[in-house]
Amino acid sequence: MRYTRDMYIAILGRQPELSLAELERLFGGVDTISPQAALFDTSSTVDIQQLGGSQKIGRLIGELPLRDWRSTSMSLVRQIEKLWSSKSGKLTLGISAYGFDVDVRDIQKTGLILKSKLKSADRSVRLVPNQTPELSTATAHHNKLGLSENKIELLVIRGTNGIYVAESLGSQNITALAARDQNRPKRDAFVGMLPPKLALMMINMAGLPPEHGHNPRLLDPFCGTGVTLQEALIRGYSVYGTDLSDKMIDYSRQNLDWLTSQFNVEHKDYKLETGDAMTHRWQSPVDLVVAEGYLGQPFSAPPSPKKLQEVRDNCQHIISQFLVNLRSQIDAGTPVVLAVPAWRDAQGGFTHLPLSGSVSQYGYKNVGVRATNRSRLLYYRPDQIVARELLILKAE
């Protein structure tokens, strides 16, 4: 086994593509090493807890070539064994495997053979059961795999050109983001609900992360209950929301102060102040722009043609006169995060907004991502009409 120590795996969501373009945005070069998993060198520090698309980080320690389970399970045992020669203490063991057909009896008796190798040479080991071949990310989280040199979770996985191998780092903290958005003192339905997962994805997406003695101002010009500027606060960022609705940024002012309190927020600088995006003067500075857009009314089936045509020329106008005030008031090279509404129809096409595909006429232009070959990126879950198109821009 081939060992590589400055090279991390991500284990990709649910919608790989969305996962790849945050990737992407943060640590640069990205290479897709299967469909579950993308392989990136970063010399940043690589903290699952702030990425929104990635289920499980891991530090990649090695690659084998392309065998099958049980073939593989005999080289991992073997390598393992010397690496973990020289720890000390008891060790919490998991084992995931992605991308192999196997039982996931296979995965365990790996488990147990590891274990026993280990027990000879004086290492006591509790090994962690699979349901599946792959531990889910609330299991792995639970038994705090990849939180600690003594907690390991081994991701295997099989690739298009090999096997690769890496130590979990941590995994998402689903409870964490379900209570950031479940528990909040402020929600409305009626507004849309935005996902905190999306949200954190967007705010990456933007590619300008914050850093030690510097917290760049994030904007949301359609900020309603809060929920951007509750994840870039945790993420570091000073936040400046604002909303057409003094409700909602009363609700926003209630959920942001909620955050502070029950979350370890370290950094507590946000403005809020009603304004119309289309008409609002913004005080600067402004560093980024990230923000759900308006999506129109929701629907529970696709629309007749004509109720499409007038809900898309509504979002069209207010979306595309946001763009133009804002352009105004930010400089060249600002990066701009937006989601706007996409309309499935009963066939599974969509029907696009016109801007989306032509913001040049705004003064921006379209960032481009290497990592997906998908032109557009679309959130979206199986019984949803109204999509989010995510556009990535940056102001020229």
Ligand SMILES: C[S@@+](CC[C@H](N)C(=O)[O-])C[C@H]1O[C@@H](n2cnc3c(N)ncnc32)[C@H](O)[C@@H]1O
Given for the second form:
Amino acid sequence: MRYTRDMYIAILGRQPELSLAELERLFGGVDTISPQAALFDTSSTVDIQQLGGSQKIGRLIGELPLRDWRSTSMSLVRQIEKLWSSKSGKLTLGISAYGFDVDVRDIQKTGLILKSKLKSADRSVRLVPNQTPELSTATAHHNKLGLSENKIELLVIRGTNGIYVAESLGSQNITALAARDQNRPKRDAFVGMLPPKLALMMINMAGLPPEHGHNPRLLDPFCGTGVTLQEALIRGYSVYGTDLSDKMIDYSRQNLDWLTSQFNVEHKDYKLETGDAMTHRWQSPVDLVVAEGYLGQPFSAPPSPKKLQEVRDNCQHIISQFLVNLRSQIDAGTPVVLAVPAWRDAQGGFTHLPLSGSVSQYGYKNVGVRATNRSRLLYYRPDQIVARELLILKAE
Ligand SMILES: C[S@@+](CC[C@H](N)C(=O)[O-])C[C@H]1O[C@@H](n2cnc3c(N)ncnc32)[C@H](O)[C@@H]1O
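Output block for the form predicted together with the ligand, input the form predicted alone:
What follows is the entire complex, opening with the chain shown before.
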């Protein structure tokens, strides 16, 4: 086994191309090692709670040649036994195998062998039972795996070119994410429910993370109930939200007041005002813009061609006018990440907004994402007609 420093493994989320885009914009180069996992190196701190698109993050501790689980398991036990001989106290151990054609019982067996080896070296071990070859994010999170020296989760990933072994540094805190989503005082099904994970991914896709003592100001000009603002505030940004509707500004305010009273938010700097994104004059500074733009009405079945054209024209008008208005007020180089609508038809094809393919005429350029070969980044649930297309732009 070869040991490498400062290399990290990310277990990607439900839509891996979005997770990859997020990682690349934050950390630079990212290698896709399997359909579910990516490898990257960085000298920055890696904190899973600051990522929307990764389920788990681990520090790479070694690589093994491409073999089946049995042979992998043998090398693993040998190496891990050596590696952990210096750990003291009771250990909690979980094993997650990704990409192996293996029965859950074989994973448990590896755990039991490791347990008995460590026991004979006077280490007591509690094994976290697997329901599937990989421990779910919920199980890993509830067992606090990766969060302290003695609570360990091994991530074993069968990649295209080799097997990667990592020690988890934690899983996504799904309890806190759900609380931020469901317990906030004001929600509104009609303006939509931007999932906090997606909001966090979009914020990170801007590629301008807060640093110690520096809290860039993030503008959301279609802030609605304030999901983007919430996630940005907790991530350490100063936030500025505007919306056409007084009611939405009131909702955002109540949600942000609640957030800052319930969660540990160090930098409580938020500003909210009513304004039409097509004409509003924002106060500087605006360091980055992240928004879920107007998506038109929700549909439960594909709309008629006439209806679709009407909604599409309306969204195109509002968002393109907004882009023009915004461009005259921000500096060149300012990152702008937008979710705009794309409509799914019965055949699984999409109708896009014209502006999504021609941002240069509004004074922006598309920031390419190398880690994914998808020409478009789309977020949708299987039953949704209105998908969100993510545009990662920079003012030119
Ligand atoms: C899809 S929702 C955004 C929801 C938001 N992400 C949230 O967390 O609730 C779009 C928002 O755009 C607002 N809106 C529509 N047209 C607008 C315009 N011309 N200027 C500003 N806001 C507008 C709506 O009031 C709505 O709150």
